[in-house]
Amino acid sequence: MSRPRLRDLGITVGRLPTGPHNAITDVPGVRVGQVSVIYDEPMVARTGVTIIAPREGPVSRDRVFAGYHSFNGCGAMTGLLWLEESGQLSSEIALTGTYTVGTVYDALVRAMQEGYGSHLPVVAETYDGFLNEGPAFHVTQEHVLQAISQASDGPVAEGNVGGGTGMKCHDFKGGIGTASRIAPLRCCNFTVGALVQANQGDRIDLMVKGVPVGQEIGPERVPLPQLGPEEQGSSIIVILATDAPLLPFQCRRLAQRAVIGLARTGSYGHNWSGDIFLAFATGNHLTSTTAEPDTVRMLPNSELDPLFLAAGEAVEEAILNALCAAETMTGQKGRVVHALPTDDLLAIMKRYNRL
């Protein structure tokens, strides 16, 4: 039986309304796909991949507007010096672990063959090395284009799912968490969609509504993950979609905007923590393979206060979509990382009438 969604146990964050299934494939057009590598034998994986597709169609052949911003650099995301010097995103996104960020990356080059795919993919990391066997590079490359292929819009299943299998959040079970905010601007509508890869923060700082939860739940409730010295970081990746007209300069302020989300759950950026946050607009179509301009449109910076709320509060649910839905998991040499209890987070709300 799955886990419930922050929503489904009463709670909700922020004010705006959200898309029809809470998740980035709001966005339209906008697919995910995710495949999960666990086993025992002949070594430990608890990894996987999760990709982001832009369009319904090959995004290197109708590229998008793209930005992104580092809170703090401790990770990897492959391609952003080319996404900053073009301003474009001509690729699928890929979420994985630390140890297959090369494999991935292969993939997706791979993949250019059957008419997907970019020479420069874009791949980013969160370190899965606490559950999972790492130097046994489980993903390999039938694992991606698998994942490309079964990309789909609709619901999102999260916690310990794709690029997530490993993660842990907050000591708690992390992984993969969306969410989506339908922002009121004069001229119309637009949707904001997030997708995280969760695994940033320490228990104590853990805020849920400005609750302090995980001083809460301490280790006597629900026992911490044992780390050694060289587990100790902490990080995240956020994708942020909007189908608005956005150019990008102004990607790069939406994905600046993810800081807010990540606040207001508690992490404040640690030293060892890869915080890596990429926002895409589909909002124009860059299909030109000629010598002929593209026409592209795009909204006064004055009219963007309502997608950076909607950046904001999507980031915010997502991570804690992410805990939600993420069980309890036993990983190599018999370490767990304990599920978030949701029992015990819905009496916390009650008891802080936050409900």
Second form
Protein chains: 4
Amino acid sequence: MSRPRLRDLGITVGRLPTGPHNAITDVPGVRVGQVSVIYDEPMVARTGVTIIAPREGPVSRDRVFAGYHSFNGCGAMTGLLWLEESGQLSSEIALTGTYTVGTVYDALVRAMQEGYGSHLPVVAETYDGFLNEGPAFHVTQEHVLQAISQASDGPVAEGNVGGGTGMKCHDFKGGIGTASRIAPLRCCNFTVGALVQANQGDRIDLMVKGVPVGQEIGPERVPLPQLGPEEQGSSIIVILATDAPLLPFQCRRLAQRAVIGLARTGSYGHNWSGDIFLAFATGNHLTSTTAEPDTVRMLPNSELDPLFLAAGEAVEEAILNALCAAETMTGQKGRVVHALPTDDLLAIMKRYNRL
Amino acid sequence: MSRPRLRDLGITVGRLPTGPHNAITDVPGVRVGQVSVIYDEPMVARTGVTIIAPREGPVSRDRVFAGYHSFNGCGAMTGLLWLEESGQLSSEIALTGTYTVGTVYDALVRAMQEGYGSHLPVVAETYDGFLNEGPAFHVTQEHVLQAISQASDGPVAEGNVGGGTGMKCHDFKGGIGTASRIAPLRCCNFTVGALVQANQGDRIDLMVKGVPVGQEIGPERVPLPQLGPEEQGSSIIVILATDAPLLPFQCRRLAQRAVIGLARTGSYGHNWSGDIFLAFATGNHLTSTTAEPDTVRMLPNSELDPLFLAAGEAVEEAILNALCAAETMTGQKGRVVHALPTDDLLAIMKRYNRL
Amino acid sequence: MSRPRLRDLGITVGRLPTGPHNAITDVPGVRVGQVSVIYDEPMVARTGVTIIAPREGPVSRDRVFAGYHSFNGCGAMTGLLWLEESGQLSSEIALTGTYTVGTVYDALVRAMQEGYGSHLPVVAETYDGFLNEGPAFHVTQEHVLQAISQASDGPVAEGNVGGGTGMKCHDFKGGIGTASRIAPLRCCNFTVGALVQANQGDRIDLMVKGVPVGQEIGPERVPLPQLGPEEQGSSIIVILATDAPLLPFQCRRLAQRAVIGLARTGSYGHNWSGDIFLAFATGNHLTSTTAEPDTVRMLPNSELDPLFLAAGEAVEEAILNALCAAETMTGQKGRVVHALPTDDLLAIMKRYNRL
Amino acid sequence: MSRPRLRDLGITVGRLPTGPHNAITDVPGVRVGQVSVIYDEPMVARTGVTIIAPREGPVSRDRVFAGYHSFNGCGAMTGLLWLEESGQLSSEIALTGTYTVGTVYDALVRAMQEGYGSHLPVVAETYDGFLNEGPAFHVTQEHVLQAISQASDGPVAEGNVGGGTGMKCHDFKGGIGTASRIAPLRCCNFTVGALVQANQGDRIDLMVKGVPVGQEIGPERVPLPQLGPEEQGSSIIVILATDAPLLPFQCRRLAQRAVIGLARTGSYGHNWSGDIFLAFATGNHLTSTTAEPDTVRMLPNSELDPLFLAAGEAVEEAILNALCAAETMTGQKGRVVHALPTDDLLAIMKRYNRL
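Can you give me the structure for the form predicted in complex with a further copy of the same chain, which would complement the form predicted alone we have just seen?
Next comes the full complex, and the chain you just saw is listed first.
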């Protein structure tokens, strides 16, 4: 039985309403597919791949405007030079572990034969080498193709799943989390959805609504993972989606707001952290390479504040959803990363009058 | 009699200790000079200029490495192209209101004759046009030269002073604020100091340690300023100083952490906000243009985390210090911006168990 | 009598046709106004201001998409943070000398009362301190307002005029230059216009169509200006305009192509050079801040190559036009900067079979 | 028998002297290893991999400062986020074709077990899909490890070799090219070396010393490759090395000068081109992660001009060396890309008085 999400616990962050699934898939057309790779022989695998597909069909044939921001760049997200130069995302996005970026990249190049992926695919990673044995290539091209073919809308599995399988977050078990917000603009409502692969942070810094939850749950209560010097890696990948008609520079602005959610859960951008954010906007359809000028829609800059607010809130909640969903996991060499104890979380939040 | 600072109220943010003055001047050599320009005839002036001098003498003769980050660029900070290209700051920094950037710029060019300022000076602004009548040029070149000559170390005046005279922040009176942190590195301790000119944000978003203070102090308790459509401007300039021997790219990284302090006080980067951060590092002395390679010191990237943490904490506290220090002010057309009521703040923080 | 332009000499660069005036004003709606400030008492003034107005009326009410690129940032161009954040140019552009940036900035802020200029104006400079006595503020606010009011379409004065009055270029007399190209796209033709304030480069590096003209015209033929250590400044500001419907990131791409024209005339980006390029696109009209999404047009990225080619060619020719137009000038302390001798130029080009 | 290099033909570009091998390996410690993958069954392979090793040993243990610049980003170079954030290059650099980025990436991750490569390797590509059949993964991990182990100093093979095997350049056969310059600084001499994987440009634009060589060698003289709509890809990767003690921001500045060499051979940055430049500086040794500040050397910015000049010249000559060295090649579907005919080149240069 799965663990409750943050809101199921009675904890809300922010002031905007969520979409129906409180997930990135609340943005129409966005789909998520995840394959987890977990086995113990011949090596211990605790890894996987998560695909975010911006469109119902291949995004290479119906591209989206996009932009990115790197808050701290100790990590990889491929394909960004073309994304920035063209203003567009023309590849499905793949999230995986550090060791399997190349394989996933190859798979997305190969997938072009079916219209998916791209010559210049977007593959991002965080480091799962504490639980997951490596360097090794547990994720195969077939896993990636499977994740693409299984991608769907509706609720999104969170925690120990897909690319997030082996991740830790603030010294608890981390992984995939998602959330969404309905942003009330003057003209109409738009949805902003976030999906994170959360592997960042130290216990001491974790906060929920400003409450120092990480300090309140000491190592005597929940043991810390015993990291070696090689395992300092901590990172978070954030994917933001919106159905608002944003231009590329506005997508970049939206991406930059992901840091608000990080800051409010206790991050400050560690040196060894790859805190990389990509935002795409489905409100324009870039389908052709005709010779004629395209007509596209653009929200006036003056209208963007609700979207910016929504992005920060959705990222904050997506991180906390990852922590709530992820279950205790044992990996290589008997190492254990413990789940965030939700009973403790509730008791602490009550003590600070935040329920 | 001046109002208490945040810590005097018994409220602490973050976990690092402060420097002796809890001010940017805790970084050895850094000096601050401020001139406030306040009069009612022939036009209503509620403005001024704040100078941050990185060195005891002219910085043009003993330059510092520097970097910047723009979280949202609806504002001006001149001199950034050369700062980025050269990796260095060779001008005193001036903060003022939107209308007087040009005059202050001219003054810093003129000051070169005494060794101060620069051909390419750094002048930043936030918009004080709600209280301060304009477009008008209340700040003169003489005010700037006076602020340079008065610059000193030691405690820094906060609130309605210098460039911050006419500012508002989260719909309370804002202005200048400062704070510092001692960052414990493995090798030794370094100081990080912040000075802000705080003019950003809406009431509803103000938070202190995660507590929704802005929502708790409604407009029926403290009236909101009645902004016209022309007065949406809201911005914050952050100057960070450290005595750590950082290279330019590391200064940029430090500057980027200012957003952590903004996020934790409720900002998310409004469209009409100029949220611009500059960091300089005094730990290297760039005095000459000899033909020989210079020898400089550089902290390994792996050691930077305490500085990053310190930057976020110092900015957070500097913003709250600006709010605590600023007193209710009446400006043009009888407009009033009210001070944050500290009694209310204390009562609210107690209710959330945060004292 | 004015000197011939490059084409009048029978020298053509590039393979695209020019517009009717071979000037930035060939882009419909673009206007240029220039005021030269030349006197000998009480100080020697050899300076001025050039205004580029993107629209027939104030651009603040009918904004243009824009982008910029800095090839080497030892110079000032104000207003770039907001230009990049908003994707738009909402101020007339002013070019002037290093000492008068602040005054011109103030003038553009004041001009807002008539709808011109901006809170965050765009003012760029190159260093005219070899001929022009300073630090001094020869250009006044009134000069700027005069340049705005005189701005017109049609032919553009080149050489020792406006902001370019006191400039030197490759150790010959430099200043303002302009050129244009008609770019043949598959859908239709668009115009790209360039205006430069040319103050860059050493004699030895000047080339025309690859011919080492600067080396062929030695100091024994035309003396070099005798620069002191304080007068190493050399810079070029490039303004590109097009009527193509480009989005902001495409304007940035266009701006970046200005370097092609610099490279082909012999520049390589000196350390003390401010080589800063701004491009705007008049093909979309951004007039309102309504709540509804705007409809804008966008050229597909695949169609941009002719515009890129046109930008490089127009900048190359604008630089050479500045050199051809500028006449020998005597400035402070009896210093002389000599014009490029066009007879020599023709003889050299003939020797290399390039006429 | 190999074809002559540009200088062997009596054509010199620029005014600085070359290093002993006129190759990137003239920078002490820099090594190059190349494996070409050429076969016809079961698919036609015309591809390979080129390794640039900045140090005699693994660069992960003795890192170099580095920076990059993208002139046009329609291409991939992985690892740039960390390179920019850390200011350092800690991976050998690999150049390959578009289809094999993932495999080469995996190989460099695997090579970490021997100290080579990196968690975040630098892999760049240009598109060889005109001659080379794909999507396919002709380059294997073993090829990469072989190229690393064979890397050596001394002369560097050019033309149809390594990553450059299947490339075309200005509609002639392209590939790998290299060159170097000795830059005379006031303090001492430093070497700048360039290596390019040249796949860029159209015939019509090719110029040598400003001479329109591409226009002079028409398709009736040397046929153009018949590109389909899918084969518009054209790109150039430039790697610059220097033994000067540059800081990261100075490396970025050096990288940006690569565009000078491109411009002078006829490029202007096509939309579908990935023109990506990386520069590293071996003059500092970053070997440890001690807690203490490192001492590093830094050239004053004022001394950089000879290095900037050298970078432009070396890139220009490296591109022309690639064209001179590459031999006519037949690939998939009987497609042929012809070599630049050096006899024609000489005759043309003579006609323009440039020998």
